[in-house]
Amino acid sequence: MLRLLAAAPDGLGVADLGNALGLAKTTVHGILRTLHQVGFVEQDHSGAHYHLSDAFGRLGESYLDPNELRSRAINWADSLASRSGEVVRVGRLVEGKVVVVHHVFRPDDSDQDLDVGTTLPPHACALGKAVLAFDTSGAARPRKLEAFTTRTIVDPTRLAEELASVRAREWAAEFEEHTVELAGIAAPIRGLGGLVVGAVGLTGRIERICDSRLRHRPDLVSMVRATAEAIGRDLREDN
């Protein structure tokens, strides 16, 4: 039910939640009641949707430890760098910023910087995307949209329709927005309730993450999403 409420900014009525999970209406008020009073849901002013809290929005900042996510993470973070042969980044939001937990340098032998515990402007990079698309309540969204590159969406509400549409297919992307010659693809990590706690990512130069038609590889998204679900898996199992 909160994964369903976290995908729909606009809020779910009762009738909608059963229908999707196959619940009686009085089962579902139930829960969504259980819910209010924890305060994971708050009910819009007409009383006729359901949709997530500010304060269950900001969970994913603190319930899990950054180290856990890390831990959690290392082991595939380092398959996709290997299989995919580009830069691996894993990044949770704190205070309106994407900080990366666990950086896999390209297995190459280039010069590279460590990234961990440096941030990242959500709004341009895929990573930061992935997690703002499920923060329903807008409230760890920039309130200024800096500009890096000439790409970098600067408007509110072309903002809201990217993650709109980042919600919907469940994996992010960046062309250029934060550095240039550089693309990126980012799938979000869900805990447990479907929360999304963090994402995972790789970046590279546009030549190696798109196709001649510069559009983001479809193998490299299968990797990067399936990536995310194993973490979550773990995160979720050993919970």
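Positions refer to the first chain, counted from 1. Take the two forms, find the largest set of C-alpha atoms that superpose within 1.5 Å, and that set is the rigid core. On a predicted model such as this, the values are computed, not experimentally measured, just so you know. What changes on going to the form predicted in complex with its partner chain:
Superposition on the rigid core between these two forms places the CA atom of D16 2 Å or more away from its counterpart.
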Second form
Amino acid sequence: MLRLLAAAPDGLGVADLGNALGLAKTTVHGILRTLHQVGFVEQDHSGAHYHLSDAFGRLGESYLDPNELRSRAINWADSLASRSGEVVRVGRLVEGKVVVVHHVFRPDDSDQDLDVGTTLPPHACALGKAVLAFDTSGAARPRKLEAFTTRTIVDPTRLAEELASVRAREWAAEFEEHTVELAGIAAPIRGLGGLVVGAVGLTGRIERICDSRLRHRPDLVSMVRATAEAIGRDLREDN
Amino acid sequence: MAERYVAAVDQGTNSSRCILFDRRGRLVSVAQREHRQLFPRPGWVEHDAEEIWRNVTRVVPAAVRQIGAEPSQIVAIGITNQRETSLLWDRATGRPIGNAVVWQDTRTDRLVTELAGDEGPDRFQDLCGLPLTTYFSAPRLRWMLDHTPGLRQRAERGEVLFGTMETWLIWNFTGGANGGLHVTDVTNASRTMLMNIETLEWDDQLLEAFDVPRAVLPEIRPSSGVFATATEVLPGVRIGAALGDQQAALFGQTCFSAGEAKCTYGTGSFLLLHTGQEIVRSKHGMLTTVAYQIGDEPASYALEGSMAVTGSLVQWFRDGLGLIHTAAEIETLARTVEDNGGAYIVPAFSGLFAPHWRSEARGVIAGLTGYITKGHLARAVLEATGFQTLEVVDAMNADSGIALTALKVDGGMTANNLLMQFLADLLDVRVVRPMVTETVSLGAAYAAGLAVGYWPDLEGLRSNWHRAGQWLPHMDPARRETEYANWKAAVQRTFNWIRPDQ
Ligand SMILES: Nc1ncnc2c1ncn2[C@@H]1O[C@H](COP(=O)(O)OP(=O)(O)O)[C@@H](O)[C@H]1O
Ligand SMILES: [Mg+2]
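Please supply the coordinates for the form predicted in complex with its partner chain, as a counterpart to the form predicted alone shown previously.
All chains and molecules follow, beginning with the one already shown.
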């Protein structure tokens, strides 16, 4: 919660915090009250927004090292790639772009190149939507939505609705929004305190990722979600 | 019918893990616990064997619970372990006699020089394939017998048992003081300096030279084959394999034919080249070791290049210098600079292993100038692993007469992309990571699954191997040469640091 507040210079409301952390409003209230009492957070004049006191300036910096995220994700990402038969990537949001932190080849021994370090447009891929949905800094929300295919979401209102549904079900889908004939599934990775630190997802040809009615295959969705949960559990347990 | 799994128990230098694999060789759950590293004196490294067993009794059920499986869904246990780490325990009570003395421990340096005498450190090479150094178990066992009052007499009476970690675990899995089985496997036995590399039996000449009573030694078994049925932790489940961690990784990478090689990057790093059923004697500082033995088939052998300090240099950078918080952060720090700035770190913490085998060497940071920042040092830490690999690959190529064309890698350090790229650049070959980084555990699972018929044969296992990542060489050859020459000059500066009169 402190980190979320630190990353939001204009402060956040109770509902914002609750959504971002998956906590009930009453729980958020309780925690905020405590933090306020000990002087760690301050309220603005209206009382609707909370922000950090100066003591927490450093917490706004990204706290999970991307290479650490790869180290923790590697076993589970491998397992997801070999069970799904698809390409797996782990990404995180940096300055409005999704940066690929880890990439596992599709397990068919075909020629593939590692694309770790490259960036993806967050509004046009599952990986991006999975992190964007839980982003509260605002800075990461893309201003202009570039079209990559005719299916790319370019209308901000539609994107907001899409992200709300990602928040509600805890996974994100992609259907030809970035590349024609490709689909994807991704889920957020929740680190310490439930904070979303990145996402893990798979991409592949539509006929393998979706069923005959063009719905994302439930078995793949649960594999991706279980993978995100396993990585998150590793991250949280260690501290 | 419910899905069935093989459980691998990897008793490593830093932690003990249990990993469950399914029929396609895919990781389905992991549980892990670290144990304490005890440093009672400079150069000494110990583990508490009871703590290790306690950890094993926790991680195994935890891994089974993680996927909501029942113990009856586990078809076999495969054990793999840090090699050469030596322990004595009381047969009647099951209590360890002192701590386990770890493979990195150099307390036997004087003893080793004495034993080498006028004939030199290679005097037992023909019999056991290994040079006399502090690395192997026999000098350690001898030291323990010499330094504990009354122990030798008790050992001769058969009241004391010796084992490396797989022996300790199997003994405990099968009841400990209540009827525990006292056995080892050919790969672990091949690291003691007490086993004859041809007959695969304890060798009288070696036992005499090290003054070790035969009564303390376990029975030597094949690596893959049913050892026993566990009575503890997973009662009723068969123990189908035991093999040293590096041999297990070779097996897990499905290097089943002569000419196939892998390198595992963990605490230390170890390159093993399968040499078939042929015992190849190295002229360039490689070890001759048993790769595995499946049931009553003839054993397969390997040449090994051992690097003592690779991941542990990263750990030192983290814990000793405090410049990073986690091992992985070294990559972030290293990427803050373009190159090593002229600095080289040769981590001869416990002497230098392959291909030099210089126990009197100690580490240096060479090329230090006011220009060097912690970013350059982070690079130098990672590059040390690359340069050590290049030295080993050069020696291996010289021994085998064939040049390596690709390097199969695994282990914790393969999560480091900067290091993997540097390896490809420096070795000028493709570096390939398989779909399972925990190849040590996978190999133990494969060997155990074969023993109980969960997998029919080696060919089937090969088809499970898939490429998960690959790095291609890009470095300019001239730069590669200069860098390597600088490294070699730095290595020269580590020699003769410990002098006989000290
Ligand atoms: N991302 C990384 N970069 C560099 N070194 C790493 C990284 N992740 C882990 N390590 C190192 O790898 C070692 C752990 O790897 P592991 O295969 O578990 O080793 P072991 O089995 O020998 O205990 C540690 O020494 C650690 O410092
Ligand atoms: Mg290991």
